[in-house]
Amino acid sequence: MKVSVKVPATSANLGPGFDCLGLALPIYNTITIEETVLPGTGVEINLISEKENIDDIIFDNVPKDENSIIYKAVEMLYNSIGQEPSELKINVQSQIPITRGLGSSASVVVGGLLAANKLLGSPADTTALLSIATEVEGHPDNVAPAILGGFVLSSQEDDGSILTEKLIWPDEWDITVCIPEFELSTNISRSVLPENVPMSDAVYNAKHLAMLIQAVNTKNVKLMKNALKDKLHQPYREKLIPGMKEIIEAFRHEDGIIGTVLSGAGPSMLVISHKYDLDKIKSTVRDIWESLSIKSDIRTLKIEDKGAEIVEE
């Protein structure tokens, strides 16, 4: 039996929503799992990139055995029902650029879990799948929208349970996804964050996250412009991302630009706008990065309201 699952890219944080906000985007990885009939073959993982990606993704450093995060997720699911994974062939067809802050690792974790769950007869419900995916990823901000689709607020509680709430993103707010050609691993991006932050910074982000939720719910552009500010991660990560400061500054006082934020751990960025010239956004970002000899892929995308879904069996 063979099962394929199509999983959207995701963008986490959106400024003040560090580790708790994420949205799904219409760029996809497709994960296929097949139970093989040859005993003793173990796990086989094949990673296939799409040629149209901006840098023809190279997977040389991605584990393709039992050390892969996709296999770890599948193994955890099997173990949760008292089984061990059988011989499996796993194919990952990738359109989501890796190490760009677009949830590529979350997509393979979610795709592997949903495919394996279907192979096993669907013993795990969405709650259980979210819990396993979060345990593998470390936080739910990417896996929640990857599973549920849309714009999602999520929290891992002290007892390990995952709380989620889907919010309705205003259709009239455009999202331009700016993807530079250089990679930035999540581990490196997290390494620059302080272990402790001033109380004033924590309070600042709590206030702005509350503003963001209200702004989205009421489609309040003025409030959203203030809400997207952050003091917990973006100021520290800025030094790792050439052009980030210049891009933010270029749009700071532009009418129609709601805000510019990092996508996840970066280096990709989101420019959120309302009734603004989208071509001007693209040319401005492209020119800034080109001045630094950085190529880019810039797309205006709608939020993908569907989460991961089985596309064939």
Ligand code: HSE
Second form
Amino acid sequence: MKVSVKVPATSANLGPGFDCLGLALPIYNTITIEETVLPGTGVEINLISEKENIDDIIFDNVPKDENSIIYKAVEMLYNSIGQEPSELKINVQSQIPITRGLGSSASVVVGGLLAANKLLGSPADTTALLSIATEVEGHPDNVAPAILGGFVLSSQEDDGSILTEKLIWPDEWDITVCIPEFELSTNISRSVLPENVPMSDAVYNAKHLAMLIQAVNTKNVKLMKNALKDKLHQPYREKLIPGMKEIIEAFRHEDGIIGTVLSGAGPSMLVISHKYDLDKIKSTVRDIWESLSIKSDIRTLKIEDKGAEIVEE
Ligand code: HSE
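Now show me the form predicted together with ligand HSE; what you just gave was the form predicted on its own.
Up next: the whole complex, starting with the chain shown before.
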């Protein structure tokens, strides 16, 4: 038996929502898992770059054996029902660029879990799958929208349970996703964050996240413009991302630009706008990166409302 799952890309954080906000985007990975009949063949993982507008995705440094994140997730699901994974053939057809802050690892974790769950006769419900995916990823902000679609607030509570709440993104707010050609691993991007932050910075983010939720719920552009600020991660990551500061600065005083934020752990960035010339956003960002000899892929995308879905059995 063979099961394929299509999973959207995701963008986490949205400025002040560090580790708890994320939205799904219409770029997809398709994960196929097949139980092979030949015993002793172990796990076989194939990663295939599906060229879209993005350059070929290079998987040279991605583990393709039992050490891969997708296998770990699948193994945890099997173990949760007292089983060991059988001989598995896993294919990932990938459109989501890796190590760019677009949830590629969350997508393979979610796709692997949903496919394996189907192969096992669906013993785990969405809550259980979210829980395993969060354990593998370390935080729920990418896996929640990858599973549920849309714009999601998520939290791993003290008892380990995962709370999710879907929010409605105002349709008239455009999201331009700016993807530079260079990679930045989440591990490196998290390694520059301090273990402790000043109380004033924690309060700063709490109030801006509260503003953000209210702004989205009431489609309040002015409030959202004020809300998209962060002191917990972006200032520390800026030094890892050439052009980030200049891109934020270029749009800071533009009417119609709601805000510019890092996508997840970066290096991709989101420019959120309302009734603004989208070509101008693209050329501004492209020019800044080009002046630093960095190629980029920039697209305005709608939020993907559908989460991961089984496309073939
Ligand atoms: N919230 C995470 C971070 C997303 O910013 O590190 C990346 O997995």
